[in-house]
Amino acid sequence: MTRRFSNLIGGQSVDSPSTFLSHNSSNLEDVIGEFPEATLEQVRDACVAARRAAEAWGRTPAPIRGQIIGSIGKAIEREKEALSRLVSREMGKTLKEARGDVQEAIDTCHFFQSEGRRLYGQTVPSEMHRKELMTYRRPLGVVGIITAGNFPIAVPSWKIIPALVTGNTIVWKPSEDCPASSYAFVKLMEEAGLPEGVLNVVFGGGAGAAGQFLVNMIDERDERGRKRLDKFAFTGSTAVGRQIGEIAGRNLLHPTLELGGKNPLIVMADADLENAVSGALWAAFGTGGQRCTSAGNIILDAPIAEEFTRRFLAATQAITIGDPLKYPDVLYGPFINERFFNSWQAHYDWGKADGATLLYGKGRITRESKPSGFQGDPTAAFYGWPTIWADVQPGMQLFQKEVFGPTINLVRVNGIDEAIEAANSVDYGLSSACYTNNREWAYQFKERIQAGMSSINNSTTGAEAHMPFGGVKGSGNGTRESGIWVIESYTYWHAVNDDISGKLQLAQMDTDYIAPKSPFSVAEIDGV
């Protein structure tokens, strides 16, 4: 019998009239659970519950909030293996990657537990007598959050954990692609001692009902004229991010927007090709290319272009693919669902129209058409061939558009200047990488690349919990997640001046500035 789950609003389980099913990505006949499609009223109720809880949670001492964050980390750590297996089953990533997904949330909790004792303000000297100046970080209030399904634990933790430790309450709409993993994550957070209404969860479609309802809350006010939401954080497509940015802008909200990428990986003439091929293979095909930091364009310096292509093609042909829970040694598993597969499949038409050369790849993997390294039954899910395009140029759709799947382009250039120019010739700027042992080339790369994150002699993917994550151009709006930098996104600065003089003192007007004396000339000593 299929287990049925509920929205979590104000500490209560709330059912919806409509539901949807979550499936095992590697076996579509395996139903994980039935989840509610939250209604507009339920999303509004979640905002009301968050607002009701906001004042008490915001006044909870920050070290106590940090202690709860530490307890969340311990609960996740205890359930790491079970949660990782659920993520692998529901989303389709390998168990090794799923463990990394969960570990990222644990690391985030460990980091932000101590931030509860380090939400530093400053004392500032005043220009007046008997007056003190201080600054404090204050919570914004109620935060609306929408996250994607490719990292169902790590990415939500980047938003939820810092929002909580800084004293905000939350309405979260998880991805409809991984609701079971999200539900388990929330129950572990509740176990840690979050008060009712601090974290509210509404399930449903992203671009559809529940997601749109939550975005609409940015425009709404309650009966007292207060905003439903004081902050919005979103991970997803650039197109949807622009829509959220427009709505947030007219309501004077500064949203956190972590959007798409078309990430370059440069291989220079002096690169260690074995290392570069290894990094490029992971950047292109890890998680089946379903990462916003996956490599989109491999930019090859002409002297090594042919040799790199030969080695990379051989490595791609040796990839193992299949159900990651049945075959733990596969490099990648299925698409998250049919929607992702259909979106990826369309890029084959782009390549043909562009005139690029299809070096390897045949679309969907089937019983009749599968790579030699495929394991299991390809009809049980949606699997894609690892796909390589050659002779790709910066003006092509293949070069410019994000392809969320196991596809990579090979682009030939001459020298570091052409390589960086090609790398920057996209509307995105999330992650980037350059393989070289020439320190001047490495310096030129890190100085001139247009990206929020860069690696030298490493892959385009991979983020540590204490480093800032985010992009420029079409990849985001300048906000950052993770590390101390994210605290700016969930707090505002409160400046306080405390005058104990017992009289009105006017800055810049009643200040005892030192009167200048008559100018002294050194020439008088020299007798000139």
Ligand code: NAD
The other form holds:
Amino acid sequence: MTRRFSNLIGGQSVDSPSTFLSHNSSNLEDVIGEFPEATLEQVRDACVAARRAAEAWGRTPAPIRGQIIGSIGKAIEREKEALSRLVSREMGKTLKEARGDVQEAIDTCHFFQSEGRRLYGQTVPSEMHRKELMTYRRPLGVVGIITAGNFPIAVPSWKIIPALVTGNTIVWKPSEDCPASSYAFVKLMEEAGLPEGVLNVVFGGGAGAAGQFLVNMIDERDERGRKRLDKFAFTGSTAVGRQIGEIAGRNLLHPTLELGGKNPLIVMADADLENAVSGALWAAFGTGGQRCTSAGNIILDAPIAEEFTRRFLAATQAITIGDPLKYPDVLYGPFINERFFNSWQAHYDWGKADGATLLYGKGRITRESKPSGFQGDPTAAFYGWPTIWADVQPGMQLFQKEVFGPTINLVRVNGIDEAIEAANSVDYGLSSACYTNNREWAYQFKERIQAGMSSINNSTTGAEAHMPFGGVKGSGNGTRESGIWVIESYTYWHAVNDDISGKLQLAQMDTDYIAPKSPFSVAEIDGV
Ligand code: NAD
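For comparison with the form predicted on its own, would you give the structure of this protein in the form predicted in complex with the named molecule?
Full complex below, order starting with the chain above.
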């Protein structure tokens, strides 16, 4: 029997009139559970519950909040293997990758547990006597969160954990692609002792459903005229991020927007080609290209372009693909959903229209058309051939647009200047990589690349929980996740002055500035 799940609002399980099913991405007949499509009223109720809990949670001492974050980390660590299997089944990534997804949340908890004992403010000298100046970090209040499904644990943890430790309450709408993984994550957070209403979860889709209802809450005020949401944090496509940015802007709310990418990987003439090919293969096809940090364009310096292409093609032909739970050694599994498969299918038309050369790849993997390394039943889910395009130029839509599937472009350039120019000519700037051992070229790349994250002699993917994650241009609005940097997104600075003089002292007016004496001239000593 299919298990039914509920929204979690104010500590209560709440069902919705409509539901949707979550499937095993590698075997679409395997239903994981039935989830509610939260209604507008339920999304609003979740905001009310979060508002009700905000005052007490915001005033809970930060070290105590940190202790709860530590307990969340321990609960996830205990359930790591089971949660990783659920993520692999629901989302379709390999078990090794799913363990990494879950581990990132554990690392994030470790980091932010101790942040509860820091959250430093400053004491600052005043212009006046008997007056003290201080700064405090204050919570923003109620945070609306919407996330994509390709990292169902890591990416939500990057938002939820720092938002909680800094004293905010939350309404989270997880991706409809991974509701079961999200539910499990929330239950582990609840187990750690979060008070009722601090973390509320509403399930459902995006446009015209729970996602859009939650975004609409940015525009709404309660009966006392107070905003329903004080902050919004979104990870997903650039198109939806723009819509959220517009609504947030007119409400003077500063959103966190972590969006798409079309990431360049440059291979220079002197690169270690074996290392570059393995990094490029992972960047292009790891997770079936369904990472925001997947490589989109491999930019090849002319002297090694042919040799790199030969080796890269051979490595691609040797990839194994299939059901990641049954065949743990596959490089990648199925598409997360049919929508991603359809948009990836459509990119074959762009390539043709662009006049690029299809070097490898034949669309959907079927019983009749499958790469030699395919394992399992290709009809059980949506699987795609690893696809390579050659003769791609910066102006082409193949070069410019994010595909989010197993496909990669090869672009030939002459030298580091052309390589960086090509890399910078997309309207995204999330991740980037350059393979070279020439210090000058590496320096040029580091200084001139337009990206939030860069690797030298490493792939475009791979975040660590204590480094800032985020992009520039179409990849976001400049906010950062992880490490100390994310704290800026969930707090505001409160400047306080405490005057013990017992009289009115005015800054810049009642101040004993020292008057300068008459000017001294060094030339006088020299008798000039
Ligand atoms: P998407 O924007 O379609 O969906 C993401 C989330 O937003 C889902 O929860 C969805 O239900 C919701 N949503 C969709 N339309 C909405 C709307 N109109 N109003 C409110 N909510 C809505 O993204 P996707 O296509 O599912 O995910 C892939 C995209 O996410 C890619 O562009 C990828 O690069 C990006 N991504 C970025 C990061 C990052 O950290 N920068 C990480 C993962 C994925």
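Numbering follows the first chain given and starts at 1. Think of the rigid core as the biggest set of C-alphas that the two forms share within 1.5 Å after superposition. Only a predicted model underlies this, so the values are computations on that prediction, with no experimental measurement involved.
Core-superposed comparison between the two forms: CA of residue 519 displaced by 2 Å or more.
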